[in-house]
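The chain below stands alone, shown as structure tokens; this is the form predicted on its own.
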Amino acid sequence: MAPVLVLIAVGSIAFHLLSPWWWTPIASDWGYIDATLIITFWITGIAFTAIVLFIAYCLVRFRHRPGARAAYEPESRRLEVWLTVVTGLGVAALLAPGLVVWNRFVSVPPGASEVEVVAQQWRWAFRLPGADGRLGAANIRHVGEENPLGLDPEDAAGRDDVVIDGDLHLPLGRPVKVLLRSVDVIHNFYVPEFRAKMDIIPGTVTYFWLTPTRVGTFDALCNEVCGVSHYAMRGRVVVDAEPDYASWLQRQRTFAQLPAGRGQRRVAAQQTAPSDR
């Protein structure tokens, strides 16, 4: 049994170092995430290897021998203190880098643009601010066939919002605050190349930020089981150079150009038109 444990420890290390399955090439400024994962691998890997090899040593050193008797020691204050200190230091070493990165992850830099990601079983939709630079109000009560994002038709700030029902495009090299909203159940927006993911909780708006660093097309996945078609909840995020992004943005429709927005404009016009009676 001891040789098998040694083989498991050595094989695990070799698999980690030689494995062809590794992270996708990063496409954002979140190299901090990779550094944190590497620290976690080192700490857990050392602990795993030490424990497995220690068990293998104990199997050999304390194996049964005729006439040998085990020493009875129900308590050992020295061992308990040692294990508590070492375990506490290990847990702190695991948590500290993550807390530092989390603080960066939700500290949006000044001047970052905004994009809203709306999750719904089992699809993604996106919204960008219009010329006024502000996203209009939204509420689940307004969700319908003509208004799938639930934008408030009476909020003037939302009329020029860009509503996207296809791929989301982001400009290269500009920080973006990603606002996340769900109209039904818990989802999770995850783009592996961005190293960025966040749960989307019904009734609240979560967020993170990133700066795209590489032009390309990347899969957006739901990383939280959200129903029978969870596996099919996929989208695409396209990172464009500035001229391509501007060209794409000009081709998008605003909320005012959609049926829900046009209907509200007609109602508003009828309410403000002078009566001929």
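Whichever C-alpha set is largest while still superposing within 1.5 Å between the two forms counts as the rigid core. As the structure is a prediction and not an experimental result, all values here were calculated from the model. Residue numbers count along the first chain shown, from 1. What changes on going to the form predicted together with its partner chain:
- In the core-superposed comparison between the two forms, the C-alpha atom of residue 210 has shifted by less than 2 angstroms.
- Fitting the two forms on the rigid core leaves the C-alpha of residue 227 displaced by under 2 angstroms between the two forms.
- When the rigid core is held fixed, the Cα atom of residue 69 travels 2 angstroms or more between the two forms.
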Given for the second form:
Amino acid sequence: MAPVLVLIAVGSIAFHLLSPWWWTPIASDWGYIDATLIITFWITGIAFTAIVLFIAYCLVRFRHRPGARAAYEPESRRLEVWLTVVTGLGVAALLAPGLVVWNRFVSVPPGASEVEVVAQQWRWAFRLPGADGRLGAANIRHVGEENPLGLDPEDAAGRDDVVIDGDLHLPLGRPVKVLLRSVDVIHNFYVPEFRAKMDIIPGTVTYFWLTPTRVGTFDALCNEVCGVSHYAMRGRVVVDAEPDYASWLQRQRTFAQLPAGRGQRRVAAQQTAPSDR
Amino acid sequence: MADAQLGTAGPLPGAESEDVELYHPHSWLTKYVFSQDAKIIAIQYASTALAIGLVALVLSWLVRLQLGFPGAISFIGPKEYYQLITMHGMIMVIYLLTALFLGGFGNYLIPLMLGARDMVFPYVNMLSYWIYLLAVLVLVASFFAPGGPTGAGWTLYPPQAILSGTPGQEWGIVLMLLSLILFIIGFTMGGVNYVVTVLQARAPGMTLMRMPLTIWGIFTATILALLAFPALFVGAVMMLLDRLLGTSFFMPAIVEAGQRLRYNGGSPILFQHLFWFFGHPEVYIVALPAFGIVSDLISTHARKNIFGYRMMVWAIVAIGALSFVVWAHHMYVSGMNPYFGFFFATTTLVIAIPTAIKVYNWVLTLWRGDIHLTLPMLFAIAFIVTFLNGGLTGLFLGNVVVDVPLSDTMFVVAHFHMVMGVAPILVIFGGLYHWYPKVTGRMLDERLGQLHFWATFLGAYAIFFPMHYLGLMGVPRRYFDIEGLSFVTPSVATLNAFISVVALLVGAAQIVFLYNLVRSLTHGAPAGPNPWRATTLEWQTPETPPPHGNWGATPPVVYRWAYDYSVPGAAEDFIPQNQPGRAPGPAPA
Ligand code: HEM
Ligand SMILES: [Cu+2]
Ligand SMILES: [Cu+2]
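What's the form predicted together with its partner chain like, now that we've got the form predicted on its own?
The complete assembly is shown below, putting the previous chain first.
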């Protein structure tokens, strides 16, 4: 048993260092998360190796020999206190950076622009706030064939919203708050390269934020089981540098240009007061 | 520090309980089938749990075949895949592990280890088993119901669990919820029994602080279960009402496939809180009995008292209490108020401290021991390694921000299999090898046992250790197919195939074990009353296997704690708990 335990300790470390399976190169500013993960790997790795090797040592040193007898040692207050303190310190060393980074995670920077991700079984749609920088109101009441996102045709703020039925593009280096909405069941919007993710709950709007830091095309997947085609609910996010982003945005259509928005143009145009969203 | 409780201060004044008159069966049927003897009920529970567990094992092979060799099994499409993982997970957690630890080990060991003649409510105890069996049958029925069993994932999150996009919407989910409700009713009957028996039926001299840690683990786990299962119970009832009567407890306004459903205003997250208020303690409902049993296995087979007994008891109680304030670590990315993350990450990491203490104390029990590498000991050591591994990856997932990229990936699957799949199962095996001689009077075969051990331990490690790294890469869990994901490198397919092959081998080793269980009934070497030379009361019964009533004419009186191994100056290297007199050695320091 002892040699096997040594093999497990050494083998696990070797696997960790040498195996080709590791995280994907990051594409957002959540390197903080990766850093916390590395700290965790170090502390837990040391604990694991030390304890497994110690067991292996005990098995060799204290393996039964004829005539041998175990020590009689019910407890040792000093040792127990000492071990508790060391563990406490290790746990604190994990928790402290973790909570600092979480504080960043929950604090969306004031300048962040908004994009909306709308999930339904089993596809993604996206919406940008348009020229006014505000997303118009939406409600599940308005969802229909022509208006899959359920935008409120009466809300003037929504008329310039850009409705995207393809890949979502994000501008490089600008913080973005991703608002998440579902019209049916719970989904989760997950781009592994961004590290961040969040569930999407029907009936409420959830969010997370990030700053894309690398140009490229990334898979977006649903990461909360949402029915039989959950595994096939995939999308794409493209991070563009500025000129590319602008030209892509140019080609998108606003809600007002879509059939659902067009039908209500007259009504909406009569509104003069800014609508309450 | 001299300590009367740990040491050997003569019999305590005042019996913990009087001897009692038992119910006596009058026919074969009431003796062996509708039995009120906790030992028979234990065997019934354990056999049923192992049988349905075997089903869950076969389901996991099918899941692994699909993941390792996509498309190779033609009848597994996405619908079947989701049904497979759901049933596999639910059976393993509830119908195998919970039932086996509490209904199986609990029923057998509580009366025997405490020197009682039986549970205090034998009739209710019997009902507990039959309702459990009914729950299992209802669950099995869902495999044959129109549309098949539910594919909602073992977490059964609404709204999807009861909508038509999820397999088993017509019958499967209804039968699943009914089965859970039955299980909880049955469990509660047993659970009340375990708690009252521990509190009321201990032999004279068996103080709480002299109880073996096995009993502490089962006792605390039962209390947790009695407090946690009601949350699942109401969740299940409410979801059943949503599904059958169209209430909207968990259902907001929904447009499904272009249709506006009649639901409105409910809260999907409410279900998650109810589920995990049960679900997290559930981890400890499984883990605490395992902690207790493994402590006794290590102590017995290392011929040494468990190190830091009182600390071990307090750690069990502390973990049990803390386990009720960490549930939302399963919900860090659920969309709940993100500020809860600070609280739940802190409580979750604090729980690591008493857990670590337990690991230290197991290891320190080995230190300066007289280690016999018997099968129970091998399984116990394997448990420490896998539990340590799974516990440490829990520090990743508990530390809220580290959980964000990892949640719902294969990292989570690897983590919970290590910590609450493999580790407790190893203890179950260790416990079965340890107590089988008492239950049957015969030893399990050693050679088959060695084969079973090495294949299971090394195989399980080879399955689940590499799997963490797939999750780190971002491979999601509950994916029928990861074809076409750009971040998944081609070598992942190789690793998945490897894992699947090992999983089949590990599965085959379990068949060897079942064969050993059955064969040794008649072919095992006779065990004698106390083959491991253990101190606890179940090994001191006048007859092996113990008959109805356990103790013959006079129930035992307890004079010492459960861990008088290798007491200096004593003739033998163990002193049974019911042996009178002061130990000749010095008071423990
Ligand atoms: C060698 C034995 C086992 C193998 C090979 C195995 C394999 C698997 C696989 C492949 C999955 C699906 C992962 C996915 O979502 O993609 C799974 C899920 C699961 N397993 Fe196991 N498993 C084993 C034993 C156990 C045990 C003992 C438990 C008891 C705790 C367990 C509990 C679960 C649970 C709760 C799930 C999640 C189901 C869900 O996602 O709804 N498994 N297992
Ligand atoms: Cu999904
Ligand atoms: Cu938990």
